[in-house]
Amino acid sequence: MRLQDKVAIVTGSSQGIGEAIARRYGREGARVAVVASRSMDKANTVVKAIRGEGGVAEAFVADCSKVADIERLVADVIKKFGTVDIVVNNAGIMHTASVEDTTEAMWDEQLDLNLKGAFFLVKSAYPEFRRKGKGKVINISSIWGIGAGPNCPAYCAAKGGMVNLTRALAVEIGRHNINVNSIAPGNIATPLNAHLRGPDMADYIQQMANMTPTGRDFLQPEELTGTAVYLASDDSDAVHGVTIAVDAGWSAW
């Protein structure tokens, strides 16, 4: 197992591809907080499989927008497993809404958990990672990160905004052996975007397929974990800075 006895911290893990890359960490050894933004009830679903799969999982509550927050969920997750060693900032939110409809709440609100939140739980975790000499962040940005789209110019910010923290981060960490990486999903059929996967969106769905080489519409989320665990795990430990895009080859385009 790759990550044997590591210790974790997912945000957005009770579902989506938080809860994909949680259950695959578990699955390779690690000791994972599962985080929810609210239900402690889906969080401790995720552990529950979490732990039936053979691994060891913690169910803990925070709102990745909120600082707050953040410094108690890693007080909290050192205080249970006595340390942290990857963290995966994948906490997120999705508004679709054209530029003229886009309100100074759904702008906040989507550059606050998707790109401030990120920040600050890498600040968070950081003096542990110095403590312990190493440490690994991995970054979930987009497609809409590395290129853009329409209807969802907050968070296309956020997430372009996400790629570049990854590189600013890594350049300044990375000289104490802090890995800071990201990647960016394509389609991925996750709760966030079950909006657009409606049977009134057929139209859309085939676009997508069309606009992917590989004639892929929407992947699944089990699909990305591999590349997780492969930033997580020592296999990465010369790799500073990148954003890997997973998406059936949309941005290759």
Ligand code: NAD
Contents of the next structure:
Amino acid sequence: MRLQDKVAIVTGSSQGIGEAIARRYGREGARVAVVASRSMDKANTVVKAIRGEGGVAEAFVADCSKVADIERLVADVIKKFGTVDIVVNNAGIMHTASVEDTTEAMWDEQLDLNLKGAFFLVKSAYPEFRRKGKGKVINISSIWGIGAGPNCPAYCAAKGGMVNLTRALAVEIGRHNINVNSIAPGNIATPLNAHLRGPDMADYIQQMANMTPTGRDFLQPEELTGTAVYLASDDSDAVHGVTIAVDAGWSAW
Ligand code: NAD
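Please give the corresponding structure for the form predicted in complex with this ligand, as opposed to the form predicted alone shown earlier.
Let us now look at the entire complex, which starts with that chain.
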């Protein structure tokens, strides 16, 4: 097991990519803080699954767009598990809207969660990382953070910001044995994009497959988890400020 006894906070882990990472971390021996935005029940369902696979996990609720909630989350996790070793900034939202249709509220919601929340989770865990002399941060960005797409300007700005936030944090706090890196997922089949994968979406699905040299339309969330384990493990101790695309080759064109 590659994360034996490490304490990991995975935001947005009540479903989708976050759930897959939380469950894989559990199988790798980590003690996992499963964080939902509102529903303790949803978090507890994932906790139950992790325990069923022999892992250790606890449920937490936090609105990760709010600094006060983030600070309370980190304090609660340290109270429960005694420390924190790994934070995964996974919670995220995407509104599909053209330039004309993007409202101030949509902009703020995406930037507050996808970018501001990520920074403040790192800031909140930082004193504990410094005390231990080690820490791991994994930011879940997007292919829309290293390239861009239409009809999601705020999302692209937030995810691109996350890529450079990753570098900025790496150059400032890397010398304290804190690794800050990110993953840029391609299309991953999760509840986020369920509406784009329905039976009437065949043309769109084919278009997505055509965007990858491998012809893959949507990857499964589990396919990201090996990279998330690597970036959380000692194997990546010399890796700082990088963004690893797990995208079936989308960004390689
Ligand atoms: P999802 O919608 O299935 O899950 C998102 C999670 O974030 C949920 O658990 C939700 O409860 C949580 N969340 C939403 N608002 C929150 C808030 N205010 N506070 C705390 N948690 C909140 O999405 P997903 O596809 O699993 O996406 C996970 C991450 O991966 C996101 O950051 C997303 O932008 C990114 N991503 C997804 C894809 C994809 O194709 N699915 C591609 C690239 C990047």
